[in-house]
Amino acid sequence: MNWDRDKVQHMASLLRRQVNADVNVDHPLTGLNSWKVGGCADLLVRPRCLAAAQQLFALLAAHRWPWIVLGSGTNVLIADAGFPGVVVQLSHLKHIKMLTPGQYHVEGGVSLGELVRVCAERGDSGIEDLAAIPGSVGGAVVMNAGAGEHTFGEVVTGVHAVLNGQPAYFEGAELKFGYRSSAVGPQMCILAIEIQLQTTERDICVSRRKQALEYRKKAQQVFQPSAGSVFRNLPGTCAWKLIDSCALRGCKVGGAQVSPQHANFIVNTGNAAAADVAELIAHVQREVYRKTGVPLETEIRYLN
C-alpha cells in the first residue's frame, strides 16, 4: 500500500493522540538491523508499555493498516525501498519478573542475552547455551532460537500475544516449536512470555553461560555487519560445509560477501545494499543446488 505524505502525517497524529508510544515518520531502518541495510519505514512506532502495545494493535487492525514487528533486527533483511506501513518495535517492553522459583514473566522487548544473564545469576538453568544468540525474546520465540543441545521453545510455557488486533494467550505447546520455527503467524505479535527453568547452583549456571559466550566468540569470529547464520542446517550436515564445498567462501555481489571467516554468514563489506545481499543469497542457493542437489533454505526473515 502506498500512502502520500498527508496520509502518513494523519496516521502519525492519530497514533500520538490515542497510543502511549514514540511515533516517528519516515524513519531510517538502516541503523535498526545488524546488516546495516534497507530503506525507511513510513512510520516507526514504539509502544511504552504492554497496555499501549495492545491499544496500538487494536488500532492497526481497526484501520487495516499494514504493519510488521521489528525486534533487534539481527535476523532480518530489510528491503532498500523500506517498509510501506507501520514498523512496530517493542524496545520499551523490557521487564523481567520472577513468578515462582525458576518461573519468569518476560516482556517481548527483553534481549535474549540479558534474560540468560539474569537467570544464570539466580541459579536458574535451561537456557545458558543461548547466551550468545542476539535478538529479542519475542524473536527468539518466533524463530525458536537454538544453540548447542537446547532451543528456546523447550522452556516457554505460555505466550501473551495479540492476534488480529485482539489479546490472545497460548500454551507453549500450542506454538508447535520446530527447528528454527514456530506457529507464530504474520498477524500475531508476542508481547510477553512465561518460561520455566530448573533451579540449580548459581556457579554452575554462570560457568555454562560463560562457556557458551566463549565458544560462540571463537567459532563465529565475523567482524563485519551480518545477520548470523543465513541458511538452515540440514539433517546430517551443516549448511556452511555445503557452501564451502562449492567454493563459495568469499564470493561477492556488490558490497555483500560470503564471509571468509564463516561460510554460512553473509557480511556487509561497507557499502552493500539489501539487493546485493538478496542476490548473493540466491546465488549461493543456485550454486549449492547445481553442484550438490541440496536445496538450501534461509533462516532469515524478509521485510519489504
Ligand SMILES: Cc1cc2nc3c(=O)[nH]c(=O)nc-3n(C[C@H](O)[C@H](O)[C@H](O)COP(=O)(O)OP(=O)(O)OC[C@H]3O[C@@H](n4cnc5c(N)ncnc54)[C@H](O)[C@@H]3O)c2cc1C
Given for the second form:
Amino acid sequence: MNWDRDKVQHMASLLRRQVNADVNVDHPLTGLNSWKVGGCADLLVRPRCLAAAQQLFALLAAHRWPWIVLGSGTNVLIADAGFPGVVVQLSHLKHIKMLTPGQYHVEGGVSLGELVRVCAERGDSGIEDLAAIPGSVGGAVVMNAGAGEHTFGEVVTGVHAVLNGQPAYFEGAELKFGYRSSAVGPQMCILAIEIQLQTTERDICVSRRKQALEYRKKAQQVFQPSAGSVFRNLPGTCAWKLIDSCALRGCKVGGAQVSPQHANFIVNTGNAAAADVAELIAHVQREVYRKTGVPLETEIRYLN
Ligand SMILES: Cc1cc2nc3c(=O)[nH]c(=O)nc-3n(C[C@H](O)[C@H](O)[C@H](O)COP(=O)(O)OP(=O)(O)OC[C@H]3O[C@@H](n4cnc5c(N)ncnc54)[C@H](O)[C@@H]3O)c2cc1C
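I would like to compare: after the form predicted alone, may I see the structure of the form predicted together with the ligand?
Now the full complex is given, and it begins with the chain already shown.
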C-alpha cells in the first residue's frame, strides 16, 4: 500500500493526539540500521512507555495500518524504497527491573549488551557469552541471538507482547526457540520479557563477560558497516567455509562486498545501496549452489 502525503500527515496528527509517542514523518532509516542503507519510513513512531506502546498497536490494528518493528537494526536489510507504513521502535522502553534474585523484567528496547552488563554486575549468570552481540532485547528474542554455547532463548521465561493489537503473554517454551529463530511472527511485537539467571559470584560473571568482549574483538576484525553473519550455518558446515571454497571472499556488487576479513559478512564499503547488498546475497547463494549444491539460507531479515 502506498499512502499519499495527506494521509501520512493525517495519521501523524492522529497518533500525536492519541498516543504518548515521538512521531516522525518520512524519517530516514539509514541511520537506524547497522548496514547504513535503506530509504525512509512513512512514519517512525517511538512510544514513550509500555502503556503507550499498547495503545499504539491497538490503534494500528483498528485502522489496519501496515507496521513493522525495528529493533536496533543489526540483523535487517531495509529496502532502498524504505517502508510504506509505520515503523515502530521501542528505543524509549529501556527499564530493567529485578523481580527476585536472578529474575528480571526487561523492556524490549534495552540493549542486550547493557542487560548482560547489569546482570553480571549483580552476579547473575547465564548470558555473559552474549555480551558482544549488538541489538535490542526484543530483537534478541526474535532471532534467538547466540554466541559460544549459549542462546538468549535459554533464559527467557516469559514474553509480554501485543498480538494483532491485543495484549498477550507467552511462556518462554511457547516461543519454540531454535537456531537463530523463534515463533515470533510478523503480527507480534515484544514489549517486555522475563528472564531467569543463576545467582553466583559477581567476579566470575564480570570476568566471563570481559572474556566474551575480548574474544569478539580478536575474532571479528570487521570495521565496516555490516549485519554480522548473513547466512545460516548448516549442520556440520560453516557458511563462511562454503563461501570461501567458492572463492567469493572479497566479491563486490556496487558498494557491497563479501568481507575480506570474514566471508560470512557482507560489508558496506561506503556507498552501498540496499539493492547492492541484496544482489550480492543472491549472487553468493547462486554461486554456492552452483558449485556445491548447498542452498544457503539467510540469517538476516528483509524489511520491506
Ligand atoms: C557486527 C555484528 C555482529 C553480530 N553478531 C551476532 C552473534 O554473535 N550472534 C547472533 O545471534 N547475532 C549476531 N548479530 C546479529 C544481530 O545482532 C542479532 O540478530 C540481534 O539480536 C538483532 O537485534 P536487533 O534489535 O538489532 O533486531 P533488528 O535487526 O532490528 O530486527 C531483527 C528482527 O526482529 C524483529 N524485531 C526486533 N525487535 C522486535 C520486537 N520488540 N518485537 C517483535 N519483533 C522485533 C524485526 O522486525 C526483525 O524481523 C550480529 C550483528 C552485527 C552487526
